[in-house]
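Only one chain is shown below, in structure tokens, and it's the form predicted on its own.
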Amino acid sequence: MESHSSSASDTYASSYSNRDPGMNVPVHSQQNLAPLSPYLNFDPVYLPQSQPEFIFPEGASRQRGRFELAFSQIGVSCMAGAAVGGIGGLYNGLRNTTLAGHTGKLRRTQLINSVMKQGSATANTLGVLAVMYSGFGVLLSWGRGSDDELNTLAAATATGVLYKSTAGVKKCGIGGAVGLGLASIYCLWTARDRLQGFQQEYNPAWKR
């Protein structure tokens, strides 16, 4: 009776030993390598990396339209107004307050009247043209059904327009053309990876 239960035993609980080969499971697939999963019975390391990808609704874009971002250029504009007019303001009226010899709290108070003020007119007149360029370039990307570096070229050239309507013909062209060529540079630099690839393309020889 008790040898008929220890073969049972043995049985269903064989005894284990180091020197066993089916015991000698490797952690690592190979050195310096990812480890093998303790949960499912294969290899991480034949997995392919890939770049994280996320859901998007159904006709939704994949990057953010010009009403999303005409939000962050208008902010952008009227904090960079700000510095610029800030620092310009700062500059004039240490300059001015050298020339008209004022000391101790009067200057100060020059110094911070007019930082305040060219800082506040400089913010008010960017502010005022990325309102101009984020809504031309809306209507125009509602009105295409396309958004593309046309739509920044004829956002850029209107805002100009539009800017200088109030000071005549030639200025208007001015600064239409101000607009134009400012869009123009922007959307060389932000195509110059597609420029080069065209270029590679149609003249094997060339090199980077």
Second form
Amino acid sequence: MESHSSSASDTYASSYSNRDPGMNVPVHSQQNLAPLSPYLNFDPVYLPQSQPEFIFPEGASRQRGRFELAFSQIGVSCMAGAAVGGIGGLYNGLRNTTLAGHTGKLRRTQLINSVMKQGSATANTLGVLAVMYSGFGVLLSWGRGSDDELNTLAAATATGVLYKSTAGVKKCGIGGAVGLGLASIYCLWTARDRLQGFQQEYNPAWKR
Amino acid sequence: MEEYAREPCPWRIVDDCGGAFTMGCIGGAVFQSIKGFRNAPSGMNRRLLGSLAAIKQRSPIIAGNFAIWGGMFSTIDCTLVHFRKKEDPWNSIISGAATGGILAARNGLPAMAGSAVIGGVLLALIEGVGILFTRISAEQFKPPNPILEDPSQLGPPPGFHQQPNY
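Having gone through the form predicted on its own, I am curious about the other one (the form predicted in complex with its partner chain); can you provide its structure?
Below: every chain and molecule of the assembly, starting with the one above.
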């Protein structure tokens, strides 16, 4: 046993010695990185330094889709509606109670009623609009397989049409137009960098 | 449940509010359509119109109530997470009870207590079912126990003496 192992170690030591030129490969790519860690054995130039690199699960898209954002959007619009409506209700309540000359407990109850009523009404309206918009957006991006400005425009138009769908053809069209207009403004705002790029490309007078 | 699939805490309030609003909106639309259909005067056209009117009238209100419940629940949940420094089923149960109590605050003390109890029990049920499902799904991934049998109990194999097998 003893002789076996000693002979084996001799064999290994003789064939894989330190003096073998094949074993003298430097472990570190750059000498100044050596005190950091032996695992930094790569050229840091390959690391992108400007943008963060996230690790995504397999099959996941690089950006959150419409469905993941839908609940947040609905919640935001609902809360914003509650806040705006509540402030409006407070203003209306203050004006009405002052005009009516209410004081004390009566005025307080009237104020609370006014705030709750107008706040919930505005919150419900905005929330329903957001639910419709998100639903259409999710359906469109799911059906078309892509998520772009066209989805936003189509979803907003469909939301306007659906929201006013029981109020007659004319109002329905107006609702769709309002939706389309708001969505176009939003798209122009979010895509202004790209549009500027187009302008610089095609307009020779714009060159700097 | 999947704790990492949800938003981190302050944003969870908005997310839960939106989710509850959506749930109330769709669920309320379904229920109100049935109710409006049943309560309308006879005739298919009138029934459909009644169903539509009921949806338009009532489902945003139900959705708003759901949203208030969800937002309040999540707010209290996050407050508890902040102060207790841990996330466990008790947070949900306490915040369910507190939400039920607070939202019935204008109906008097007995109504508050009743609502709080209902909210607490409801959330306890939900959390219990969640824990149960976690247990069941964890059971699937348990490594199987290797079955070790003592071969000496079996005795010699039949035909051992008659035909040596080599």
